[in-house]
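Quick heads-up: it's one chain on its own, the form predicted alone, in structure tokens.
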Amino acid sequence: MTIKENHLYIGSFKASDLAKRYGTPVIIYDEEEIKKQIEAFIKYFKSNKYQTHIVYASKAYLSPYICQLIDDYQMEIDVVSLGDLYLVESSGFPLSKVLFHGNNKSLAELEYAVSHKVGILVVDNYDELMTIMELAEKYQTVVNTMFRINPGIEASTHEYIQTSLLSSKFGESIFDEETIDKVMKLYEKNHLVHLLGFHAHIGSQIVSEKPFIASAKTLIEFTKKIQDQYNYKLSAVNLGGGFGIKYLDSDEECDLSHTLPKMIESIDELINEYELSISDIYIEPGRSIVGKAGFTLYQAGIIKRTYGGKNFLFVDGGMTDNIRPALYQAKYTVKIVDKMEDEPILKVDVVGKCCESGDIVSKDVMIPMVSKGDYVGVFVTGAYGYAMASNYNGALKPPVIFVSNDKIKVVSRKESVKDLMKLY
């Protein structure tokens, strides 16, 4: 993204042409910036002690064309349900490659998974490990699984996006010796189902690289522990994602030059305290690859000042294309895309058109002067937006298209009225 002359460019392309030519909402990934992205976990999450994976969580947004560029650069996909398996899939996508997470996998989706021998099952609880048994069973096939456990590590992030507390819905309890203890011994009495190593997810929107490490030596610890324990050779940690980005210029944000190579740095040396002989450390970036990339482009409409003296900028979209304000009270960048570099003079909530009061999409923000039918670009949309998109009160979803120079691919099309009927 550039500004040239108070617009906002996104390529070679005016943003507000973007909008004219696609209709507003529509949502806009810079290509150039999630390649990058990929680019920085690649060069700076690496080792040669083992082999390092960098896994996808497409739950952040996932299209067709996000796997092929995903598979241009021989990473990996996590995905956590059967829509994603088959989207997935019939991008091309190969399902060697993919991590099938999930809390509370439907049979239908453990079967699928299995009778199309998706990579890495990545076991939630006791009695999925079970199901997963029994359908390799009547599939006569290998299933190679990894086993989510909760460290208990605390990230200082929103309480809906902490992941490994001990009153979390993930995993099972390192400290629940019991149920561990069941878990091994299913293992252990089983030669189709494999466990490679243990999953942790401490979290969303980290900033700092000692949680990380924090839940990389707690890992490691247990890994250690339990292969001595139950004479189980292990071979692989995955330390899930959660790395913070930026959305206002107040926020810090994860420094990964400096987070990954620390994050290696304390690995090694753990593994080599425990004279460990893993072979594969795997992480899973989403919101860090795409987040930053994508904004979406409004239409305004009036200004209402309310005789309380708020000023509400209505939009055209809202909470059914982005619900992390109404969900996590989140906050963004907004600008007037024409207008880039007026002063800003105007204190405004940007609200939604839907039927909620809680339909904000930021609030207490300052703009310059907006006429009706400017162009308004909420920033660093690109994670959970279109991910989360909804059709409350009959709102189309918008569309997907991503920039690469003076390139322009439509991802995904609008969705029409007639769409809203296929289901019905």
Ligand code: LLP
Second form
Amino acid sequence: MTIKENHLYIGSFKASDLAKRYGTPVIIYDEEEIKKQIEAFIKYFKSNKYQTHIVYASKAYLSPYICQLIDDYQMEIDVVSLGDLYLVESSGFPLSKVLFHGNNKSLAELEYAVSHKVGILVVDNYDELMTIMELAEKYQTVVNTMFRINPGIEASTHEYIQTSLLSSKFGESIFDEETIDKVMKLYEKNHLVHLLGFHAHIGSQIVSEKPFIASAKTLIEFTKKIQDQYNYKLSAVNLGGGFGIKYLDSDEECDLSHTLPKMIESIDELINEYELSISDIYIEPGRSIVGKAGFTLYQAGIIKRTYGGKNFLFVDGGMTDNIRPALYQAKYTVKIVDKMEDEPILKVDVVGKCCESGDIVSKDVMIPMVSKGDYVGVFVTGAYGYAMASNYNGALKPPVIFVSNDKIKVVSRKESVKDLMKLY
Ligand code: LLP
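Please supply the corresponding structure for the form predicted in complex with the named molecule (the preceding block corresponds to the form predicted alone).
And the full complex, kicking off with our chain again.
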């Protein structure tokens, strides 16, 4: 993204021209930024002692086009539902390179995954493991699994995206020896369902390297303990995702060029120390791959100056295309895309059009003089924005376009009012 003569450009396109061409709201991804992030993961998360796997956590943003992009880099994808699986498979992405997560997968989901030979099932609990074993028997097929554990590591992030507190709903605690014992006894007896190793995801939007290293240490120590105790050879460790990004200039972010080599360094030391023969280490970044590449354009309505003294800038989208401010008090940078260098003179809350006071795009934003019809850009909306979009209040999902230098690809069209009737 660049600024030329007061206008914002994405690749070689003026942002406001894209708004005119595709309507607003519109979600625009800078494909080059996605590639840059992927290439940083590939460059900094590698080792000559084991194979590193960068699994794209598709819950951050999923479409057939992103599946192709991930496939071009020969990466893997993680999914969390039958819907995700179906989309990924329909995009032509090989299911053998898919990891299937979820704390409460339905029988239908598990059956689909087993019968369609999904690469790795990440098992959440004992009960699910039994079901998978029944299905492996039914289809007479080998199923590769990882088992999700909760290492009890607190990552400082919003409570809704912390996943590793002792009271979290995900996985089984490493301190719950009775359950782990039951799980391992099932694996020991079963010759179709293999345990490759353990998985942990400690939370999302983590900016410090420390929790990642602490989690790697706990997982590897746990791997050693279980391998010795049950004489069960484990070949993989999956450290999950969670690498935090900068939303505001004042935010910190997880520096991949520093954090990833540090993780590799401590994984290497631990594997050596415990004399483990781990052949595969996985991470699952989502937000850090697509977050910064995404950008949302709205059109301004009026500025309402309330009797109570607060000013609102209305835009033609909001919580239906980005629920993060309402759900996690997330903050975003907002600019008027044809007035990039104008003096900010007014403090406003940028708000959407839903019948909800929580329908906020960004609070307390300083903006220049704005007129109705100006285009309003919100930065860093690429992760968990469109993915969490809804039809609340009859909102239509915006189109998603990918820009790569001077090329444009409409990845998904704008929803129409007719689409809203398709279920009835
Ligand atoms: N792996 C697992 C098992 C996960 O549960 C998640 C995210 C990831 C990987 C990817 O995490 P990331 O690298 O994107 O931080 N909607 C929330 C985020 C929820 C994250 C859920 N799990 C938000 O908008 O902040």
